[in-house]
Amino acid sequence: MICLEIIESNQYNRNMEYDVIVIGGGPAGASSAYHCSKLGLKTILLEKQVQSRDKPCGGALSDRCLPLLGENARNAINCRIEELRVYSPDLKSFRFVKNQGSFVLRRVFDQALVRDAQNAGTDIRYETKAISIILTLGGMYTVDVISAGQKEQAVTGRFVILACGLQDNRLIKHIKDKNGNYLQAICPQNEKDYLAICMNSESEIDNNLLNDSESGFTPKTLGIFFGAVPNGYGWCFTKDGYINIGVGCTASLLNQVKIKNAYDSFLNTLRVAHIIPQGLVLNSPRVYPLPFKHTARETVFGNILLVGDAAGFVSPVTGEGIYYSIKSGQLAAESIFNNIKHNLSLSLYQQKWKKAFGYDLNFWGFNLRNTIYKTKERMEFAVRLACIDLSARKRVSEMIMGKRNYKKTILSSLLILPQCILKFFYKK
């Protein structure tokens, strides 16, 4: 039934110009084409892929999100996340029960995002790619695609907003720079450390299979292993009837051989702790790269906007990506409104960006990254000092879950640390 709607407004769409044209249909796409057809702005989302797209992921989504879903996006949580276990190198752990957060299953959340963005007034156009970026001479952007492997009338408008993942060479190469350079990259993929690769499944599970395990890890857990890579960690998210195990770590550190490998070993760890059963059945794992250094130096070319992965939005320490990727689709939609209605600039989306999440992510982020991920031997200290105080344990907890910012997390947690080391020494 929405494919047909779908099908139906692009018919009607397709020689029109538009305020606005999304390339991308992950969250940061479906929610800049969300807020902006909120905002009244004539609006054009182009997905390459199919309808029901579907993205490796773990699927944690934190609270922040809430207030910037539409109704669908809501209605598509799975479920609540009523607990948090976090472990060492050598497993040892410490629990954090808490409602907070949520899973998704992003084939299920994703479709829910664009949905709200169509019945906003977004036209969707499924299976078709954008294959390039013309300024005009008029100075409307024209974007040649290609549906069905077919080259397609080109669409038209004032703004283009890139939320098409890492990079795209062939966007970008029309694209010029504030010194009038054309682009060869927006993120610097060879730069050392800069890319993490992760490698996850998404798979059905009996929740009584867990229920009955012995390691008393239950449905809707939220299980973070660090040091289960070098320089990284794995995860095991209980779902409401699903189960999602991944590992990540910097890319310079291990090829895709070598997360084959770490991923499972990973698995043969859960097993062996009884973490999960036994028997359990996983569906095959699926390898994908993230951003995890820095964000993208600059967000805003000319008419031509940044959000999510392609601008770097993701979090040095946790690698989530969803909260940045709404979040900085919202401040796009908002600053193109401004810029039309108003006559401000658009390069405030890239001051909004900072202020709301940037300089925490670059410089503290950064910096707790380096300092925890180091070496396992950190991160199991790191651990170890959380499992003997409530104080550090809540800190922790908060941060993980995107409710405490890095900042606020590094300064109060040194304020305690005096005393966490005291105890650890202590009780050892």
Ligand SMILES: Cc1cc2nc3c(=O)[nH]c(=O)nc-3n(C[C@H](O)[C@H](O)[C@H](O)COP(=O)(O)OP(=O)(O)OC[C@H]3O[C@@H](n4cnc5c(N)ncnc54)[C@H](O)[C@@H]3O)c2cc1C
Second form
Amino acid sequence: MICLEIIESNQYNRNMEYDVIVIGGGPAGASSAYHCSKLGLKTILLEKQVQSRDKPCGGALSDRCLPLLGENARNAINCRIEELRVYSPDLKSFRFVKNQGSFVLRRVFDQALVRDAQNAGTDIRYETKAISIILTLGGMYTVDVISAGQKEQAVTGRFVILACGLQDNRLIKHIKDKNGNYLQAICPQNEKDYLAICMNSESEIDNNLLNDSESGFTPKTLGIFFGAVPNGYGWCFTKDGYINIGVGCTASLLNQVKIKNAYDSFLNTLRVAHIIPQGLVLNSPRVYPLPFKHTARETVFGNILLVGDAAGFVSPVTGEGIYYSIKSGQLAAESIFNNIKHNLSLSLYQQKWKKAFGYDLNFWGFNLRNTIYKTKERMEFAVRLACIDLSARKRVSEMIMGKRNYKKTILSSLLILPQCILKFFYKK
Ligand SMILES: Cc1cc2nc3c(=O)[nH]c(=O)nc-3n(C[C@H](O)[C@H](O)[C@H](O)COP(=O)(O)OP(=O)(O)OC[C@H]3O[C@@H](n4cnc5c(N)ncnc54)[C@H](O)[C@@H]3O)c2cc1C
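For comparison with the form predicted alone, kindly provide the form predicted in complex with this ligand.
Zooming out: every chain and molecule, the one shown earlier first.
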């Protein structure tokens, strides 16, 4: 486990000196490294897993990511999403057909993101785990690493970007401030309230099986099933030759829900509704946590910046995290560059992500999530309202696909709410 305790020392090896050390090779780390290198900063990325690592994920990518990607990542997109299907707990559904968003396979996409960083000039070290960050008296950070169980030469840098996702984030709270107090970066008092727990599997599928199915699910469909689990949703993404199925809900409900039972029962629902073929063989599902409530209060500690899941940058409504990881990586890189070149405060990073997406997630997204997910009846009502009104469908679909932020969705939906409710009761 990484120990992110900072201790004062004046010993470090000058041979391995960088402007920026990035810890973690997921979307947040790779994007940070890519943008740092593009800005001319000497950067190294440390990733503890192998190059072909695979992250449990739905792999839906909103279009706002595209301008932030390098060439390899853009070419690694599996397919465009052709249609969105949204289901209520009682399986009342609507379709929204518009070429919007893409699907990626994470084991392919993440490697491509890292390759873009490498092409921009970043030194990449796979199978290299950061185990401690030491603040030297000269103001540099020394990161101790192990590779294949062996302690290796430490890496030294002026800035550290922590992009270690949720796996090592619990230890982030071991960072001490200058008074020796532990900084509670994320994961406040009750971790379970803060996290969502997801279970998913990704498997190959013959597209013809979907074309023949009664449900009319196309091989490039993003299907969301509200209420498949209490306080959460299930998904079925068909990614042109692959199928990704999963469920996610607040971790504090885990005892009640038993995530594996919820996953099995969701699979059964999909089979009974003929959305997936009866005999389809799926790979074993994997469980993974996801930050699901608020972003971190603090994301800058000295010259250490938090990005991506490590900073809690995930939508509390949809669980989308790839965009926020990639965007925060870009903002962190720019903030470091401006600190070095123009002496601007590093805390501008905090202001920038709040402006770019933080207020939207923490206020509008958080309130929307609390309103919609509270009960099955509310989820049912919301989807049924959208079913009967095209402009409501458009708003919900564009929000899910990351085209409309939560503030815009909520405010514009309030305007059409009376007409939707009238239509709803008239139809009844
Ligand atoms: C089941 C599931 C489905 C999801 N579906 C979607 C989706 O469809 N669309 C979407 O946008 N988001 C989705 N998300 C969220 C998305 O996966 C995350 O938000 C995103 O992966 C976060 O990227 P990251 O780089 O911050 O962290 P990660 O992708 O978790 O990467 C962190 C990396 O850091 C490495 N690391 C950790 N500790 C160390 C260390 N000490 N030294 C070196 N390396 C270290 C890890 O090995 C890992 O590779 C989903 C999440 C889950 C769990």
